[in-house]
Amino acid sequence: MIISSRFIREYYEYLKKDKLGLTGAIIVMIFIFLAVFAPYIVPYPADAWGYAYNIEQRLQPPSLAHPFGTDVYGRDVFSRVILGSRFSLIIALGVVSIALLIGVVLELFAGYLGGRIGTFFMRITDMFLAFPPILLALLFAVVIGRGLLNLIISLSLAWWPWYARLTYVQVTTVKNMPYIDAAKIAGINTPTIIFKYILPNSLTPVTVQAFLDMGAAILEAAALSFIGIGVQPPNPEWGLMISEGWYLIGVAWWISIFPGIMLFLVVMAFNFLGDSFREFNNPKVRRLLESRGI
């Protein structure tokens, strides 16, 4: 799949007719804006990074000075939630990019070569697919250690098989197309055939899956941070913030509720946008929606 100005323009026109997809796109854009500019727009930077401890202001309810209240250390929850968007974006991009790279590269060559090499790599992929991704990520996180980078690596190692299987199926289909045979007859070398003809025509389902996995990566990272093996304090990651406030839910509900709301909105937005992108890339679904005037 080649991303061109025409492709973007057509998808934009389609998105204007898809209310859920448009809603998801707007929320995702706001999320990205907050993630990029968070350090410059938070009202209490020291609170956001966890450097300040204002015990005299601890557990204050939402107010004009602190819209989301303060936590057990007197830090402004609003500032920490906004800065937490940066950690979530880094996790989403990091996990999906690394998993995509590993899965696509391995199965691109395995699918093209086929035979015992393809079978060998697919058996390894099947072995990973036998376990839930969150369970594998938990295992890798325990072995590798805690922290943001280790969390990204753990989730990537758990997710690459899904991209690998998609890529393998696409490559084995595309390599048998007539234009690939014509390229071989013309004497075009193997690397050119793989990267110029096979790879671009095998990426559509993988790209769609990457869109859908953005929200899931944020959610699973939050789950690992919640149980203490992901991002570590004082970093303001949403799952960690929920974990820090859940035992005070009856006294200071705002500590967990507001990062939970942000997590819910962002994950749902990525799902809406991913579903919209999948429908856009499916000609049958597009024709059906257009026939219904959607």
Partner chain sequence: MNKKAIGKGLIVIIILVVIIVAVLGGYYYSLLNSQQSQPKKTVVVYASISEMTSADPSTEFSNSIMWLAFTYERLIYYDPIQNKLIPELAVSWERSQDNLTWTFHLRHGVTFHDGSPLNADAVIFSLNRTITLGQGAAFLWASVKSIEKVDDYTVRLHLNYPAPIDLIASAAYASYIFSPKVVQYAKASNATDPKISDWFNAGNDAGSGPYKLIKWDPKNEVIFEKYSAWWGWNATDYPLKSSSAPDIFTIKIVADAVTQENMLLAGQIQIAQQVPLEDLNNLKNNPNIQVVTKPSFQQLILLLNTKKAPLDNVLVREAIAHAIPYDDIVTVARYGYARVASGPVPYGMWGHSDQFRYSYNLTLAKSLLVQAGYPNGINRKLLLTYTTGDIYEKRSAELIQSALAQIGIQVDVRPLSWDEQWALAKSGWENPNNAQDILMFYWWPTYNSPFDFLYNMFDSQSKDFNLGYFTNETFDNLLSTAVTLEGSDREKATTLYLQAQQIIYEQVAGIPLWDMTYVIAASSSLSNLDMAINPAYPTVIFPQALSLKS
Given for the second form:
Amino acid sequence: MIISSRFIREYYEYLKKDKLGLTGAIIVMIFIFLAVFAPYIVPYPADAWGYAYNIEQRLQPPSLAHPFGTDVYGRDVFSRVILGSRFSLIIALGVVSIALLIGVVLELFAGYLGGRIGTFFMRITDMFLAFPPILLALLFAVVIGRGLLNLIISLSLAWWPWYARLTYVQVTTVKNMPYIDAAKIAGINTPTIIFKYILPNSLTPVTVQAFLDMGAAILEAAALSFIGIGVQPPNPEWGLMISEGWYLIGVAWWISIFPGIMLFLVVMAFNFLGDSFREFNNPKVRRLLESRGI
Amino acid sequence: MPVSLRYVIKRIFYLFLVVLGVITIVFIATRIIPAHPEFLWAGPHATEEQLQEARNELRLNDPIWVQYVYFIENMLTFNFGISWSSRHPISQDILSALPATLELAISGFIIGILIGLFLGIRAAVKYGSIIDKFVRSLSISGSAIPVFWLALIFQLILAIKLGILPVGYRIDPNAEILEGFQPITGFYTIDTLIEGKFDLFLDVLKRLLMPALVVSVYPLCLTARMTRSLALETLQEDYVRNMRSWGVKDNVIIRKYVIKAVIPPLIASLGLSFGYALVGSFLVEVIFAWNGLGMYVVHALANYDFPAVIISVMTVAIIYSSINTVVDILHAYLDPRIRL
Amino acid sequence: MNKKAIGKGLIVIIILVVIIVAVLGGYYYSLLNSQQSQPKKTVVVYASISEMTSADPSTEFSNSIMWLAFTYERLIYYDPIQNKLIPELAVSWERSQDNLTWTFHLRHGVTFHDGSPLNADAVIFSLNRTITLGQGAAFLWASVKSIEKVDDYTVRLHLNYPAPIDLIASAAYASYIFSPKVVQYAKASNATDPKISDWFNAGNDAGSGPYKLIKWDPKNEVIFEKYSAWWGWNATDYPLKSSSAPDIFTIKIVADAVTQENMLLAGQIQIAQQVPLEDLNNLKNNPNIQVVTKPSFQQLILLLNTKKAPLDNVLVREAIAHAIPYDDIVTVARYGYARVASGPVPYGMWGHSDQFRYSYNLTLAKSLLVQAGYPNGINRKLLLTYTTGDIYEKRSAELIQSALAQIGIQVDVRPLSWDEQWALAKSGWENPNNAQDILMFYWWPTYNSPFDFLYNMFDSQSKDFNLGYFTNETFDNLLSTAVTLEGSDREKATTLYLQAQQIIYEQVAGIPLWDMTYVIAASSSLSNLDMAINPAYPTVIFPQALSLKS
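Shown: the form predicted on its own; wanted: the form predicted in complex with its partner chain:
Every chain and every other molecule in the complex is listed next, the one we just looked at coming first.
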């Protein structure tokens, strides 16, 4: 499958009609905007980074001054939730790009070489896929240690097999295309074939998939932070904030609820986008859509 | 013979390879990645004596392949060592926590599959209607819900604010002392029935309901989404379209054709559904004070008890692969095309 | 096809029949049971945050005190609030003129849970086992040279140097008396055979207390049954009892405060060890709940690494002491349920003084840093360790982190398991540069004397708990003099302890943060809860003192 600019234009046209997908796209854009500009737009930057405290203002319910209330140190939850988007974006970008890099590089060779080596690589990938989601990341996080960077590394280490498998399928498809055979006959050497012909054509779908997977990465990162092995306090990561507020859920529900809503919205937006993309890509559904004039 | 014996043996052999692979990954993650594995095993600031003990235990002075062989031998004989936070053999800890997790995961899994199947078919039949839009957005947004957060909300509303459902614990804390309840299988729904304690059975169900509903969310969304698109595809088949235009009732079509077409591929995804249920239980156990493996792992994490965490994760991975194997065999039984 | 359908239908029917039979059978059985049931036993469930540890009364030095304290008994019971020693297994005792001999007269008619009598042999056996094993808090008995049996109900202790044996005999650890028959039960060769320890840890008890252990599942629950032959139920000289004490007392491990609160509100437990303090006002307004607060001897303290730059400079230590917002910490960490500490000896303990409080003064703190040669703050992150899982420590630590940032000191706050935190800290005696800069931990007394606090945390001989590596000869001398006076001249001892604390204060070897106020939330159906809590035996609820309203 080759993704051309025409394809993207078509998808854009389709998106305009698919309300769920469009909602997703808009929320994702807002999220990226917030993540980039958060430190400059939040009302209480010091609270957001976690280095300030304000005893008089502690545990205030939502109000005009503090739309999401304040936490146990009197920090503005709104500012922290907004800044949290930056942490999530960094994690998500980091995870999918590292995972993509590992997965693509490994499987590109495996898929191209095929035969025994290819099978061997696929078996290794299968071993990794034998772990239920998150748990492999948990295993690596335990070994590497806590903190933002380690969280990104451990999630990527658990994540690459998915892209490896996807790339493998892509490469196998592309490899059997007539023009590759032609290139071989023309005597072009293997690295050139890989980098000039196979890579560009296999990469696009995997990359799109990776972008859409960012929602899942954010969710898994939040889960790990929630159980205490991801981002560490006083940083405002959503999963961590939910876990910090759990202790006071009966007294100050806002500490946990708002970061959860934000997390949910962002992950949902990525899912909407991903789903609309899948529906668009599914020929049978497309036929159905066309038959109904959608 | 419905499924060839050869296929079953092949699958089981493959499962054995995967288990070996899982153990190998754990070995690589814990022995080869860290520069000083004994610190991981005995704690980063253990005394020299403890470190020496760990080095002997792990045979760090032997060549790496000898360590590897011993590691596999230990894992296959359930010789997991002692947890330094609970001071029990880890195998014993896991064995006592596992039924709680499985009971929760299985309940959530069943609830999720049944509701998901129902919703998915409804949505497909009424494609484009309000129901379909609802199911579609539910199934997509549902898998975006952080389960641990959903658990908190359930707890806040149903237990703390409304007081409808009990919170925490799998059974009345006085069940043993006042009612003479003794765990037999560790699955309390079964145990209470075996012992004929009907009131306790209801109590156990009440306590199970809230966490199981939370756990059911991911399998539910996955099933609903798959069922919907599978059913849509079937409804698009020419013979079904013809039948519909002849006026054959939807109910008949669903019963005779749609369900039959949906079930086999759905079974192929049961493994993943169950995986989601397992992970879901892991994350919500802490919030509902559910004494399962998830709570064990979180406690071990808080105490930096890494061996306990690593072994628990490995156990779950092995259970997960075994279930996938069973599912594959089942799938082959139902869908002759993949019999080999 | 047809055959298959029949097969399927059959399976469904069989499953249905099994379920129906099971449900009906269960229902019938439970009806049958409820008709036969006798009056239900009264039960009190106490939720504990931490798991139980070992079950050996000689060596246990951790959470299991929560039940050892009423399954076993001491010679003397101590009431620190009235500063009164109450006869328990010993009815009276006296010491010699030279303070080197203590004689205890034992109570008659006391039986252990196995029915065997308490006598001099049992006391000597127990104390000797504890002292010989030398683990846990056995060091308390270090002054004891020998124990002599005068007659069946009189025991005499000979000391190497004067020590407050009455306080030691009433300690929360290493003070318990048990039946010598454990040797037999455990099939052991002698008192120190590890088989006895195994026997205890298998869930057996050999005590004489008002409750006996009937279920030992230290990770989940430990259950006790009233010992009806306990001497105390009818004794007139022993106040700690109630006529409507519960038949069954359960310690249930519920690892988080939120669940404890929810279970208490739902009536599933009767006593919660911890509830979110921020929610106490709601609980107090609830007619079904009572909240009991009591001052305790548990103190949260920072020990500063006095052997590693920059904290080896007393001016830097002083700057830190003045940069900590003590009142804010008490508000945030304990919601006000603590007292800002003054010196390492907690409020309420003899030898405490209100003179040792540091002011919160940022200007002063900054100028001290300038004097110390750090006008721009410290150029490296200081490492502060605390014990993971404790929310009060966590909040105190995070607040100190942001407070110290204001005078230019960056702190890396690191939660560690106690084992790890302790191991890292102890390694500082060999190489203080590898250890933490600031250690946050709780101290509570092993026995009720200022010596316990001052010696353990600051004496140069105390390598296990002096984790700021403070060495000061004058201080050590003051302590060693004071402790020998404890048994004879309490007033003089107090003066010396105050002088010793003055040194700690000036040298800023440690920064005491707050003395905890215990907060216990319980069901209103319990009365006498106040009496059942005693700061000298931290975390213990004495069930024999509880009264259950019907």
